[in-house]
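Below sits a lone chain in C-alpha cells, taken as the form predicted alone.
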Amino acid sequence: MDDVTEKREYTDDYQDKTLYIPGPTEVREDVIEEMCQPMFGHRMDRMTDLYTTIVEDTKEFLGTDNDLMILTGSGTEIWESSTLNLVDENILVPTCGSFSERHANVAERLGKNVDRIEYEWGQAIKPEDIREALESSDEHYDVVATVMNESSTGVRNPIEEIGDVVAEYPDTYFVVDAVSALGGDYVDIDEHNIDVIFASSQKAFAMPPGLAICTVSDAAYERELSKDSASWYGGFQRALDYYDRKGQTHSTPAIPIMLAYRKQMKYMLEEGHDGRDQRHREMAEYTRDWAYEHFDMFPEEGYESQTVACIENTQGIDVAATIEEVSEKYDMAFSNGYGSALGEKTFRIGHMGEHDVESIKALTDAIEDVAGL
C-alpha cells in the first residue's frame, strides 16, 4: 500500500474531468478567471464595494430579510458556529444519514446534550416526529438542527414543514445544514422561521471552494447576545456588527474567491431563484426517470433530493470499476455511495450549479456505454 502522505509533487498535466459528483461541481471559466485579478488589501474600499456587493445580492437571490454572512471557510464552520452561539445545554438532531449524524457528532464534540431520533439511511425525516419530540420531553431544546439536502443517501428533507413546527416553540431556534441545496432548490427562508440557514460556495452555487454563506434571523442574534459564551471566528455579532460598521469581513478573507463569487452571483440574480429551482428540478427529474428505467433510487419515495441523486444498484454493475471507465473514456466524474456501507450499493449523481437536462444526459449516455444497459 503507497504511502499517501509521502510527497506527490503537484503538475500540470492532469486531464479536466467535467464535474458530476455531490460537489465541488463545475464553475464558468470567466468565474474562475476573476479569481486572477491583481491582489487588494481587505481593508481598503475596494473590498467594502466587494463585500458588500455579494452580501447583498445573495439576500436579493434568497428572497430574505434575515442578516447574511459570508466566511471564508466550508458550511462546516457553521455547523459548530451556530452551536457554540445558540445552545446552552440541549440540542435535538434527526439523522437521516451521514451528514446529519455528523451534525449531532459536532455537537457532542462541543459538549452538548444531544438528543436523536434516527431514521434509517434512505429515510426522509417526518415533521410530526420532531412535533412528538419537543413535545413528549422533559428538556427543554435550544436548537433543532436539520440537513436539508442529505448528500450522502439523497433525501430532501421537509425542511419547510418542520420549521413550521419549530415555530410554535419561540424559545426553540431551527437550524438548517442546506450545504448541498442552496442554490438550487428554492426554499422560503423567512416564511418557515429558519434561523440559520448555511450552505458552501462550491455546491448549487457553483463557485470554487472557501466561503460558508449563512443567514441569522433576528431571534438567532439576540440569542446569541444573551449567551456568554459564543464563537470568535462565526460570532453572528462580531461578523454582523463589522459588516454594519465597516462593509467589510473582521478577519482577513478569501478575496479571489469573493472576486469569482461577485461574478457567479450576477448570473445567478440573472437567472432568479425561481429559475434555477425550475431547471434544478427538471435535472432531478431527468435523472430519476434514468434510474427508474435502468436501476431504482434509493431515498423514499417523494423526498429525493433536487440536487444529488442517489442510485440504488439494482443490476449489480461494478460502481468503482464503471466510475473509472467513464472518467477514462469520456472525461466525466460521478460518485460511488457515500462510505463503506452504500459504496457500491448505490452510486451518485450531482446535477446541480451549472448543469442542465443536456449535460446530465451526456453523463448517463456514457454509464450506459460502460456498464452495458
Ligand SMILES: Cc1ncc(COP(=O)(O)O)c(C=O)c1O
Contents of the next structure:
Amino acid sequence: MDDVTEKREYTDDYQDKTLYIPGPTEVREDVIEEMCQPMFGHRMDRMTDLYTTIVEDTKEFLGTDNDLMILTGSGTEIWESSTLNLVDENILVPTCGSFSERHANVAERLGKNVDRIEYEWGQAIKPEDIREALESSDEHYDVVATVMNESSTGVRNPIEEIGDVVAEYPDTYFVVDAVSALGGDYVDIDEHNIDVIFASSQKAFAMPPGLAICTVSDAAYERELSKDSASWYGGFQRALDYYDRKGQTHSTPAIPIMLAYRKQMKYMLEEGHDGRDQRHREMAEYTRDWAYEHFDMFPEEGYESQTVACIENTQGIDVAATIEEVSEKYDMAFSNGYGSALGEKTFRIGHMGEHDVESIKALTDAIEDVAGL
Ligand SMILES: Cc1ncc(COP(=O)(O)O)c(C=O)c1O
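To complete the pair, please output the form predicted in complex with the named molecule; the form predicted alone was given just before.
All chains and molecules follow, beginning with the one already shown.
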C-alpha cells in the first residue's frame, strides 16, 4: 500500500471548541477529571466495585430488567457481535441512511444473507413494511436490525411500533442501534421486545468515547448459547457470565473512561430517563422552530430526531465556510451534512448530552451572525 498519510505532530496548542456535532459531545469538567486517577488492576476488588456500580446504575437509569454489558470499544462493535451472536443465515435490515447501511454491510461482510428494505435518505422506516417483509418473505429472519436515530439524516425511527411487530415473531430477535439516541430519547426497552439495544458513550450519555453500552434479553442470551460461531470479544454470554461470576469484564477495560462513566451516570440517575427525555425534546423543538424560521428540516415530518437536527440548507449558505467561521469566531463546532450527497445540502446540530436550550441558542445566534440570517 502506498503511504499517503504523513505524520502531523500533535501539539499542546489547540483551542477548545464547544461541541454541537453529533458526538462526541460536551463532557462535564468534573467527569473529565475523574479520569485522572492512578491506575488500578482490573482484577482488584476496586474494579468489581466500579463495574458493578456502572452496570447496575445504567440498568436503573434505563429501567430495564434485561442484562447489560459495558464493553471497551464503541457501538460499531455491537453491529458485529450482535450479528455473530444471533444470526445463522438471514437478517432483515431496513436502511434509511449511512449508519443503517453500514449495519447491513457489516452483516454482509460476516457472510450473512442480508435483505434490505431501502428508504430514501430522510424517510423513516415504517412498521407496516417490516410486517409485510416478515409475513411475505420465504426466508426466516433471525434478526430485524433497526437504527433508532439515523444520525446521517436526523430521522428518529418508530422502533417501539417496529418492536411490537417483531414481537409477533418469537424466533426473530430485535436489535436496535440506538448509538446516538439512548440517554437523550426515552425508550421502554422491555415493553417493546427489544432484545438488544446499544449506544456509544460519547453521544447522549455525554461521556468520553471508548465504551459501548448494550442490553441483552434472556431470549437473546439463550439464542447465543445455541450458536457455535458467536463473537468472542463481543459475545453476550462471555461478558454476562463473567459479570455474574466476578462482577468484572472478561478482558482489561478502559478503566479511566469507566471512572468518568460512574460519575456521569450518577448525574444521569439524578435527572432520570424521563427528565433527560424532556430536556432533549425541548432542545429539539427549539432547534426545529429555528430551522423552520430560516431553513427547512430534512427528515420526513413527524420523524425528526430528538438528539440530532438535520437542517436542509434551503438558503444555499456556504455550509463549510459557515462552520469554519463559527469555529474561529465563537469556538463552537457543528457539522456539515453527511457525506458528499448531503455535505452542503444539509447541516447538523447535535443537541444532545449536557446541552440545554440556552446553549443551543448560543449556537444558533452564532450561525445567524456568521451567515447573516
Ligand atoms: C446511528 C449510529 N450508529 C453507529 C455509529 C457508530 O458508532 P461508533 O463510531 O461509536 O462506533 C454511529 C456513529 O456516529 C451512529 O451515529
